[in-house]
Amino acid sequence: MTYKTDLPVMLPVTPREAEPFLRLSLWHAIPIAAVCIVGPSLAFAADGIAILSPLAVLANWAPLLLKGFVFNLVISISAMGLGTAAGAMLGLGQISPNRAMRGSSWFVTQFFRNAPWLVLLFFAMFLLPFEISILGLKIPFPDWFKAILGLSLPVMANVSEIVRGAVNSLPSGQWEAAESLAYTRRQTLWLIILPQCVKRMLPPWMNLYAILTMATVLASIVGVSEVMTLTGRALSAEGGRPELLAPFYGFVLLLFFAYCYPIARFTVRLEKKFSVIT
């Protein structure tokens, strides 16, 4: 009787390479950049109209595009601020020993984390009044403070949520050790918790960020003056030359790309320096 002696043997797993997304780097930009904007701009320029090219009229609007993707990212900044603020509250609400504000913490942040962004925007826009009266003094609420409290409502439910998983994230040796210590429950949570929860906190906080960043574009919808209200309005007084949308959309998407895609790699170098071994 013979006896077969070649057993199959698995090889060794070849590792996975990196998403195509993670090798990106702003280099890519410049190729982006010249199929968007430089492509219409040279296909133009061969039918030989005497008029200024797609390149050319981008260059003189340029300008006054930079200066509303500045006010997308005040509005970006200011409602992150304003929802992290509102947000780290309610996410200690929802740890709270209080079965009351645990429960209305937690109504809150379901609610306002699975409405729809652009829906919140409306409602504040339309809901608020355009200004209020404290003691014969008129306080106006212009749109972009509207679209500011509007998009800080889903930060600061996202922002709960962050905070709320982080402190439920660390061991409860934690807590017991500070117990035996004689520490209160604030203590605990402002000298022990929550300084150890920054590190768990800020990957997610910056991506959160840059996502944000990208929708302060649905502000255009309801008239706030940003980049895109004013792409649409530079392509209007052109008197809407098709050959100009790709370049001056282009341009609009490189701008947001090189603002939050070194946010994202960033936040991947955060997460492989601040990952946690289980």
Given for the second form:
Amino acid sequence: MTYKTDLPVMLPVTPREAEPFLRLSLWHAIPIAAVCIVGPSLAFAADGIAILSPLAVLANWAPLLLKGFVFNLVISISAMGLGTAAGAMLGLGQISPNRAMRGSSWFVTQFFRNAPWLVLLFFAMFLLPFEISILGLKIPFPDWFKAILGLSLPVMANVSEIVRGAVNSLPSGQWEAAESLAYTRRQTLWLIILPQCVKRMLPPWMNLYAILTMATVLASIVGVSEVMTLTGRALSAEGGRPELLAPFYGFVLLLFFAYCYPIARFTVRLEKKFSVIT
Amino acid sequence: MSWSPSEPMVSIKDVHKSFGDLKVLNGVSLDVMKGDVICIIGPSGSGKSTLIRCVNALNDIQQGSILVEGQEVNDLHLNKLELRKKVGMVFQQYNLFPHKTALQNVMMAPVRVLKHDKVEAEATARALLKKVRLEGKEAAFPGELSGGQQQRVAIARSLAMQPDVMLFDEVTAALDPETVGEVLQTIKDLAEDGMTCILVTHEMGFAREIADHVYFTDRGVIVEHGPPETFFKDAKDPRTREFLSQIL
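Got the form predicted alone; could you also share the form predicted together with the partner chain?
Next comes the full complex, this chain leading.
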């Protein structure tokens, strides 16, 4: 059935499919990456010189790089855990009935949310001592631990906003119903409000985690032995051969992609699922 | 502080309330005796919902006095929790806790707030759900129930706190027409059991049937009140007559 009208709103809607870039789908990424990594080595093999091909070099270094990547994951998980704990408290501070508490929590949140992650990392690196002594006991503060602290600051601020947003997104009727049933504020928060917020907080929280994981390579700038630092060291140990750059960094990219992409997909699935239920 | 059943259970005297510059209540007084069912009617924005929300201190008042069983509500040192244990409230939007089942919704407050024994509280909650004719729906989540069923769970939830007076804030306004009847029947059962009820409602036929006294509010004051027989037949004030003619 066709409509005789020139009003755009009256015309039937044909949703346009998002056109992929150069008609590439996601699965094309893998062969492209493979070409990037293998290509140079093939070209090199054609040269026929009797030193190891780039791929063989990469294979030699891969176990070390993988170890470095695992270290990145350790940093990301620790920073996420620390940041989430601190951020949850800060977020609750932001919805506190106490004005001073609310104000200061808001300020801290905004301050760290609007600071570049790298600057925060530098602050943590250079302002924290390399060891602290408590009662004569010297506890070392290694670089990787400082990196975790530095990265947990922006995580904390973002989690704080996620908590505040989720709590505020609940209808005020939930608070009123709880109040009229004589629940204390604390009971209302823990028994009624927060359990309902978990679902709403999970997708943005996972998003944040994926972003944090990708940001852990920032730690290489301040000298933590994570995957980027190790890649750089491996490359220079191999004498800085330029044909090694693409395979090595391509390998690092693939590692992050393989870890972060499933998280992103899962987040989208959760978002869809929860938006239907609530 | 001592209160005897011969005195009004809820006594509202010259209550004033404004939101910023907007004056919502402009000197309202009314008394509710134990076992009374009173209905407050009036056009939207006349302050009737605000009035009953003041009774359990969801809203504060700027001037005047509200006594609930002799306890002053307009008091900075008011123990709101103690007040709210005596005053139950049912909302237009039900406001059930969506992450809890019907049974949990009903038994949670007695267990957590009144510290009742869990087994006893559950038995009471099941009995209450049966009373509001929701036997078999104990395990259902609010999202799986119809509006009328949710509202009846909300009534049971309030009753589980064993309040002395129940406030109903336009409880049928958000319901589908076919489920209004079941909720009104539930309230009627309650009223017949002798529960003191204050209802804000647009259901004139219902008000006429169950109310002991009807109040008509407009622009923050009580314009007219009386027993339903006289109130609906020969209203004296022109504003009341106009309102009734529009509704009936």
